[in-house]
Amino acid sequence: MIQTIYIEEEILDHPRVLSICDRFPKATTITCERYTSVFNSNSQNFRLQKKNPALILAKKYNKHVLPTPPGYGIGSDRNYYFSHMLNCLYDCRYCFLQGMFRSANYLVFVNYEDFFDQIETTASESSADDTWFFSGYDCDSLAMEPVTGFMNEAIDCFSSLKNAQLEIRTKSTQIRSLLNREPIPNCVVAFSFSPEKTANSLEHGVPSIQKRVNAMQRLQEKGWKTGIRLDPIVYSQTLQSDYAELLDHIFSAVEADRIHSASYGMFRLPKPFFRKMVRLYPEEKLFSAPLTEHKAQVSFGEEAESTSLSIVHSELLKYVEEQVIFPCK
């Protein structure tokens, strides 16, 4: 439950802000002339916050689509992304978020329509039909989504636009809205899994391997696309057994037929991260497996990772064809 709400003042009187603020009554509400003088604040502690996250409610003046990271896609050369919320519900133990940012406030931007615009406008930018726009890098496309209505209204936008294509990625059962309209074309909904070992252990919050199966079910059974993605990969003596078992419990409810796409990558962090997160969770057992560290990246190692790597695959085209698989490089 949201105790603090923190908004800036020039969005006091945004549609959305009332709209939110009125989910959360009880809720003691803050002005702020900018966002970053909570979210950004060095005297914070991440570990503690995550334990009761304010809601900050912001207006993002720039930077509305970004580039993705190099390797990061699902096959096309032109692959963007886009963050309306910066943190997540979740308290996934491997997520880079923890490393990145000061705050484990909620952070949600409301101007909606820029975003959009943004959108838009690279895609006007070509004429290909392959231009991918990813939601969930910096938060859960879909876990808030009660409170904040985006992907609802992200695929109003994307209903009108040809050439550009749409992932709502997500370990969230939230799918009413998505339920309550026809699917797009251009809109593939993808969820996350880890076996369920290291779901157990490093997946705080997050629903049921189970709960998020039912969900792509009912969501192919409306219509929409849906794709699976394995990532991080965190190394384990019995990795093979445990994706096998993760696979088949998914398989044995969704269709492999109607599935989009699956891809996978390894557990790394920048160095910089990975140092804050083991400040923050110093006997946690993940960061005290034999990493290695390379280019500046912290990794389980080259051959533990090719070991990996060519293990999940197999695993995916006991179900799926190649052509839908696509490793994250």
Given for the second form:
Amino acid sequence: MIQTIYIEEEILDHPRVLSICDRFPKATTITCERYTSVFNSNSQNFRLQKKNPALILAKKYNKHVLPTPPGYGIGSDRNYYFSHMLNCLYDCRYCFLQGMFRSANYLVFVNYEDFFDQIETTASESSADDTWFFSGYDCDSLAMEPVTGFMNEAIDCFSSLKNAQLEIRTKSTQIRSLLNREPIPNCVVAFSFSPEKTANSLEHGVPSIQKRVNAMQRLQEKGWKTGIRLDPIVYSQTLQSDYAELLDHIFSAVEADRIHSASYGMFRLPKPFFRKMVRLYPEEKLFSAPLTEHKAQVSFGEEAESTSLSIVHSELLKYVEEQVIFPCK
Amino acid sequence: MLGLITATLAEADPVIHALKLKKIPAPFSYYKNEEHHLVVSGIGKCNAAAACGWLAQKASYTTSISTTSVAWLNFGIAGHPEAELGSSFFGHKITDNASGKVWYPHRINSDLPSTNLLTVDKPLDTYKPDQLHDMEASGFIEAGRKFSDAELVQTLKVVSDNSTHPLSEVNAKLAKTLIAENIESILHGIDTLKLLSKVVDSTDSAISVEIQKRWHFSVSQAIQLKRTLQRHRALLGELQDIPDPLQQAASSKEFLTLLQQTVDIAGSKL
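What does the same protein look like in the form predicted in complex with its partner chain, given that the last one was the form predicted alone?
Time for the whole complex; same chain goes first.
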């Protein structure tokens, strides 16, 4: 799996570095002064690196917690995200990370405590109990959990933060650490889904819908709050039947009345990201679809978006109450 | 296309024979066949960088190949304090001893091990620990990355001297022997790089060349044509011939409009 590990010189003896390296005894380790000289260097090709990504272990010095972009959230006004990891084990062709990062290497920050300190500080800045912290913005929250153990420690942190809510967003089925502990009330494990057709053509290396549904079902049985994330929606002429089938599949196993929240949003990308992704994958059908450019974003256009969002909203309403459905703009 | 840069003819010789390269008159000692181009740069990082730049320029003028998809390999002998004589390594952390500048070539999927590589301006009296010592890699890698993606610019070195076999014992005959003994590893590295470079090959297709012969495209129109042909390939498969309605196009502008319409219609059916 991991054949190369870059480690910042400063953290060579960090206990988490040692324990992560122990999991990959055959990997070649390479020291670097700062991760940026590997991760941010010029002329890298994301697509070529994705064939054989390395792991980079580093320390993050600042900006551990950031406000989410406008429109990202599930009903609260106070929304933040944090990324203990940059890049994802999976290879979804629609993913903006391909356009955002120069490198496809997995970057893990090992100073978890600094993330938790910043989360506590941010949560304490408001007396309201609906400050949301989203994980899984720059990576999949759980896919690397057996290696990093980050989320298990994050849940420990949130268990003592009564006024903060945590969303663990994932496509992974790595839920063992969650099943091995008691649920906490201020945490939602949110699974991302696309219809079968889209998943098969665009979500490379991702666990099947069935496996994700099974994982969600097991978490519900254990008492964890769960959510559904239908983002990005990729326009198709068969969108209605695709989503009807997907939601039927999900709710044949998952209990609808125990769904904490369902959110959805259209496929859209900042123009520079889109252009880079086209350069990486010029043969990709999705990027050859009739997309439009508007206000620095590339999308399927207003009409297709409005139709698609309306369809998905209506399909969700067949299973869950209006108040738990959140469009992501 | 693969660009091979090495310092001396002694190091080049086994590769020239293995790949059946032919000598071509040029400012550098230059050998090639259809896929492989080898330049004997002379010793030192400036020579290596100059050879790399010269070959990239030559490739862009004399072949239809997109320069960005050229893969590059700098091979040759190097010293190492402990490694066994004749062992070979890719360089995974290249440091220029004079400037302190460091590069981290992405480790390509190859069975060969990799290690640190220090490029020095002149041989050191004592080896620095845990790294190969050469005189070309930093110049080569800095130049190669100007033309191609970083993953396609790699170094492969065979250990010629160590603490028990000093540099003073290295001569042309030994260099040639060591490279010859490692020819399988070098060819394996070459094959791995060629496979990678195919992924990013954006060389114009035969049909694109034909279209641009029949109609005159401006630079910006040529870019639009390239992207529209890519979209055609994604949605409808490779355009094999110029279809009838497009044959009648009076200008490149009309040609592009008609081709884009065809592709847009296919895209709207997704």
